[in-house]
Amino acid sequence: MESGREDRRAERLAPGLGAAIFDPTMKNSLQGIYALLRANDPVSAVPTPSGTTMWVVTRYEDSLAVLRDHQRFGNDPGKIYSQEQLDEMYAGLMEHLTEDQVQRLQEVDQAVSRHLLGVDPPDHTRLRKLVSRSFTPKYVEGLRSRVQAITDALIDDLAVGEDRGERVVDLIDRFAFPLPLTVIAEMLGIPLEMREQFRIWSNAAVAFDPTHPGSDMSINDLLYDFIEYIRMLIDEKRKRPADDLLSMLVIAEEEGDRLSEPELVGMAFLLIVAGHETTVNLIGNAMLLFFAHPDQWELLRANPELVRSAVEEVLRHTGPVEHSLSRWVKDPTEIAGQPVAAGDQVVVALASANRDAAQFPDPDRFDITREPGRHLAFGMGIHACLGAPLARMEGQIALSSLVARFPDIRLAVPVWELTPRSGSLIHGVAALPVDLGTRREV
């Protein structure tokens, strides 16, 4: 956060304050609230509506002990709570749903809930053991020539309507979105013609308040949508096998134990969404940064080599995802000195654990060669980003290629125009419009 009156505007939420990380209408103030979080309420509570406390955890050593920590701390609330005592929590927050309503977002909840973010070991062990090696940073990087190719396609695109006088374009519409959303597909073997699709739903999928499950059934629609066509691809795999991830998940066999089909629909929704949304966000932001600190950029102009540091330190700085899904206590305990209870859920603001200053000396401050340090935007522990590798490799590339074919791009309207993306899980814009500027021949 920039402002004087951002900060001003934060200091006047709290007590309270962790709840406001969830509010869409406090984006732009995010980084004042987390500095007040991380100095005055670390481990912060936020009452929901099943009854239970939610933690917000802020500092950086903090959030990685509940990172790494999956004795104490999962992500399968099924094996905290007894059916019958979820089920009276879910009839809780879904008192205002008609009963079709309450029977779709359950069919969704279920369809998706069993992939790697949604298990504990021993599944957890298992599904990982069957989906990692396609995401190998050996595997990942026989893929290299084939991002620089898709990536070099969609420039040439831009620079073609350069040249027509299409000098100001959406960056994220013609570039940070179908990269990694076409190597995803290709990864899969699903279809291009459904990217415009897929786009909808994958805002629906990040476009959720982990405070108010239910509350927006709209986007619960799109998702019973998404599930449906997820289904109908495993089934074509099923009958017709090809050399992609999706027909290997399905005939899958490891050790004799394979993918239930609860399983499969939710590694599949994973991947789609995690597979492009890390990517088109670290794209997005990576630019918006190097426009506000053009010194930045004339320095990655001159030394290419710092491509790669310069992507780990937009993941630290202003990293693609704000916060970690929910993990549940399993045992009572404490964090950081705060006692919290079993079945309470924690969520680790990442975004603010990015910016401590006990880990990351000067840590507002935005430095491409800055020491790559154990940044935490892809997580940490079991449950680590499995793509990480992937997206790395995709922003290394993205930058790299925009710096010297576009290097005079710049912002094309004032920051303040800009719209942030929906829900509060992801941290980037709706739409980055670009005057491209005298592009470079290569």
Ligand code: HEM
Given for the second form:
Amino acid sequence: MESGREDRRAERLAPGLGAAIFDPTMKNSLQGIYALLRANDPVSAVPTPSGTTMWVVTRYEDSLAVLRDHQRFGNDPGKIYSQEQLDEMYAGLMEHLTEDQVQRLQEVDQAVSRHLLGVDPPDHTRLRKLVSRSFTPKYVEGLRSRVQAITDALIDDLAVGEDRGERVVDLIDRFAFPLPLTVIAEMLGIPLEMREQFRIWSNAAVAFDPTHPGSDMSINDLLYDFIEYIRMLIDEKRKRPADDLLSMLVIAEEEGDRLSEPELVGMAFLLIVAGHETTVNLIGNAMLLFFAHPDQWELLRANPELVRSAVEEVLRHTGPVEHSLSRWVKDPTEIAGQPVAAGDQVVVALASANRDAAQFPDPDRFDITREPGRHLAFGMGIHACLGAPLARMEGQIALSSLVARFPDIRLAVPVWELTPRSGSLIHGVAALPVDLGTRREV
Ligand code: HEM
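Instead of the form predicted on its own shown above, give the structure for the form predicted in complex with the ligand, please.
All chains and molecules follow, beginning with the one already shown.
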């Protein structure tokens, strides 16, 4: 298309287009929309029912500026609005629900909202300090042999299935999901028999969006059960503390001023959900990218040492987290010259910032030899991903092991038959049927 005409079309299309990020029907078209937004409406206004505005930020530099500035952009709406105002805003978003449903939702929200991503300093600083030691690169390195053993067992199990004539397997179900879940469950000291139940619960936690009419309200009951289970686990650790992260947090709570009961429940909830919902899709998205770029798979197979930059490139190109959680504007200010009002929300489109040509040359090209730039797949600033060293290690071990054992692995269905994960936050597929090809013994 002639470029002048394209620009004019973009101008007409862009206003309000930022809302596409929350539209489930747009999930596969978002990169095209981000390109339009970066060019024409980089701080895009989405009106909310309560009369405030949500701003969707798509350029790299602006995204970095918002994420790094927790003084101007906070995570805790309770610092700006009273509980009454928040309840009113919440109810306004969900006029399609009954009073009972709204009340139950508010209960769930209050039970888990005091977690790292829902609070600002000084609470954030205190809470993060409690867990940061268990996620440092050095500590995580100590888990490497255990993560490799879990991975090997899962791969052996895939191979056994193959011996039984089972050539096509769902790689999400049989590999990408159980790997990070087993790791985080072992770290926290959670019995593995609960694995399937956890999958149902934490899928519910990231997919649930009660503001969309037609959302499945029974998911709320699942979240209720999840929280009940977390409380029960905490009681169990109180009675029988063990050498695990959850017991350590329970002890911190009992010692008094370091962690309250709601904070303890919120922390356990966040670590379980964030600890695997994301890494599942790092592995799934990586394999999808390699299926579409067999030359890059071949390159990794021939040069296993490229696995580190390969994982970084997957995170940059098609990371598992589409956007940040909401930031709340504390005082009137501006983002890239766009005035924003106190009480407005700001959402950073991480997946867009990572494809900004001003930061990454030829950004749509998937190239595992690319010099790792500073992508935003793990966020940035004080809320930058706590689990990044663990996720990186899991991703590297998963890819190295798959490429060594199943070099001929391929997608077993046409790509258009894959179903995207529901909810706006996570970018990934619900299932990934693969043909394992010829197995290599290593
Ligand atoms: C590839 C995998 C992962 C990705 C892409 C990812 C991405 C992110 C992003 C983008 C944020 C910041 C959100 C925002 O600023 O609004 C975040 C925060 C967080 N992530 Fe991850 N994550 C991953 C894996 C993990 C793992 C394995 C854990 C481990 C338990 C984890 C725990 C957390 C926690 C606790 C926070 C909140 C940090 C804070 O507020 O201080 N994540 N993650």
